[in-house]
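Listed next as structure tokens is one chain, alone, in the form predicted alone.
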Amino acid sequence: MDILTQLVINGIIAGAIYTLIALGFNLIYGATKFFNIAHGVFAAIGGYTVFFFFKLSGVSLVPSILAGVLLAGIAGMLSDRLIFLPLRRKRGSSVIMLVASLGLFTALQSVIAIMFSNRFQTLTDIFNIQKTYQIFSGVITQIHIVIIITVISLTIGLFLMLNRTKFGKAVKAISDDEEVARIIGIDTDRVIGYVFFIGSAIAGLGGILIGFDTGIMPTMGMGLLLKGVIASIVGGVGNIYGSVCGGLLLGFVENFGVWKISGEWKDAIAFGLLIIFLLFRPQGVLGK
């Protein structure tokens, strides 16, 4: 019973982390209809911005976090303005967009490695992760509670934005049909640019929180991206609410899957779940 409670807690924590990446990824995919591989590197940009400002430059924590979120969002918006928008105007296919995003991912990851080296860096000493709380027979740390609260807040915020604001309705219109949205007067290029900003900023915040929890390195983006994409597909790619469902399902399947076997099987279990959904329910749990 003790291990079961801890597995449930671990599943929720892992699901929250995957949801952080999947939320922004699904938001961007819903508006653009392509798999933005560069999305993963924006998480690293957020984490390394906090590392630079707080640990290297002595800026206080809150402004450093805000700078990390803002810089990740700006990087995402610039990637759309400089790369993806010109390709969309030239009617570039989804494959061309995907290859361009892969090139951008590689370039930005290399820049981070050049600036900060490939060494593993830790942010844990700037947050009291040693403080733990007892939940029945399980244990959860302070940073994990912050991650879970952040995911809940972001999901509610995105729900309100998409359903209660003119901008959100414009995003949903573009997601349904970009051409029709343009015909009825929506500035689709500007709206998509803002979507890239919001989605990338969420990824940057995810990278910061993950940095508090486990640390950062330039290559962290690919691992986070893969789990975020799996969570998106399992929950329903392009579906914001599917991000939460897919992230939690992936987190539980991974953690319960390694209950009796080595933890090294986690990635294999995750990709096994992906294959099952691609074969039997490619639209995901909630669909589009």
The other form holds:
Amino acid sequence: MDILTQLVINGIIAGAIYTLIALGFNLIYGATKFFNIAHGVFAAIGGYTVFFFFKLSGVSLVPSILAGVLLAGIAGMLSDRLIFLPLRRKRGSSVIMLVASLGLFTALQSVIAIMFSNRFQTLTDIFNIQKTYQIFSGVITQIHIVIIITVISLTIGLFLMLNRTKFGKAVKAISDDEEVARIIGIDTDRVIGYVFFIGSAIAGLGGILIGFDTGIMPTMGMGLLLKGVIASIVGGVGNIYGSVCGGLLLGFVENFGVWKISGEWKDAIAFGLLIIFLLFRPQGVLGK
Amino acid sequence: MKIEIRNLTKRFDGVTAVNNLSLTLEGGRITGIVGPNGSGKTTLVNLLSGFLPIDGGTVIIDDTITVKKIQPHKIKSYGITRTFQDIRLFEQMSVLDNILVVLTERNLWCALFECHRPEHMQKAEEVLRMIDLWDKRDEPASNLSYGQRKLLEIGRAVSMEARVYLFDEPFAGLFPGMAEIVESILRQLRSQGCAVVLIEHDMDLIRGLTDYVFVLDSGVLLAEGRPHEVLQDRKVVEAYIGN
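Let me have the form predicted in complex with its partner chain next, following on from the form predicted alone.
What follows is the entire complex, opening with the chain shown before.
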């Protein structure tokens, strides 16, 4: 096995996972202009819903995954309706929104821990992680292929949604200027509610796929969120295409960074990359 | 088309920006709103377009709809639209999309599939030709010059086919050729029976273009009437021109 090829494959896999979180995060940030910390917990909600239905209740896989995605989306939409929308109406600053989202994150994470314990859980071995495929001189597992295909499909889907649908144009209009979007007749509160649904459902799907890959824990959301946020900032916060660019760049830098040193440096390298971008290119690779 | 404003009031931290203001905006005329800085002109437009909540008073639209609270996304249904002192466009969109985004219906089908019917494209072309931006239709709005951006914002308002247009300093910073385009748009809207409201500091424009003028000072109505008479009013000269 050629180490360089494997590093490239690992970089793509890590990049795909970070992109999965960053896509929904950036979609919501673009419309609301605040860092939604609660985004991470929707990944955990997706993972634990599949755990509950598929592993504990014996429901078949596809309905369980659909329930996980749907529940994460509904939880996201409800968080907007019950917390963020009232704060927006009171003209709450982005700092207030961030603190509220941190509170929501902690509360929901605690609820998951109370319901399912703090223990690490595996979702299922339906995707045989032992089964590997040879690509040149590197190897990749089945679930990693599923993750990469999902990320490519979601990115194309979001591109088409934003550029080819009226809803997407409304999202772009809100992202540019919410007040002006209102006066041209866009019901911005409703559109932002749908954006929360879509963004959180994507996070839920991310949590499910990561659950199949490495397992789930109630605290899984924060780690995923931090990497998703770094990917967003590196690629261009609020920019959907920046999610892909930032996710892949972060994945590659992390994996190539630990080529000759211990893997424990991964997080330090990721945050080092974040600091470099904040200092020298705060708008990210692609900008807004 | 007629908008009656009755006892409209807006306060900011103890300062009354609009104080018990009553006036009527009639269709088929260009109404100038003038006054020194801080007199409440832009606040009035912000109240009428729902950008600021109303603290007191009512707005009566066409003698039928009485509103005490205006929500921004509802003003389109009241037939009201506006432009801004500081240009506000959809920067991520092309020039053409900045017009099309206000034209297409917002039903479920159109939300899923962007369907611009021939009349939408035709209307967009008509508006963009009117503001001389048809050749730049595929460029991002952010690439336009200041004057072109101002024209595009006015074009976006015109394409909404409203009945009341609130223009906040639409001539500011425009070259003479562009100002002529805006002037002809305003006259055209008047001839179509729309109520056109013009906030403007240039008194020559007010004299030449408006049919009726309201003068505000410290949030209250100081004078109203035909521009040539009002602008010679001693009170107005002292409060505004003397300033």
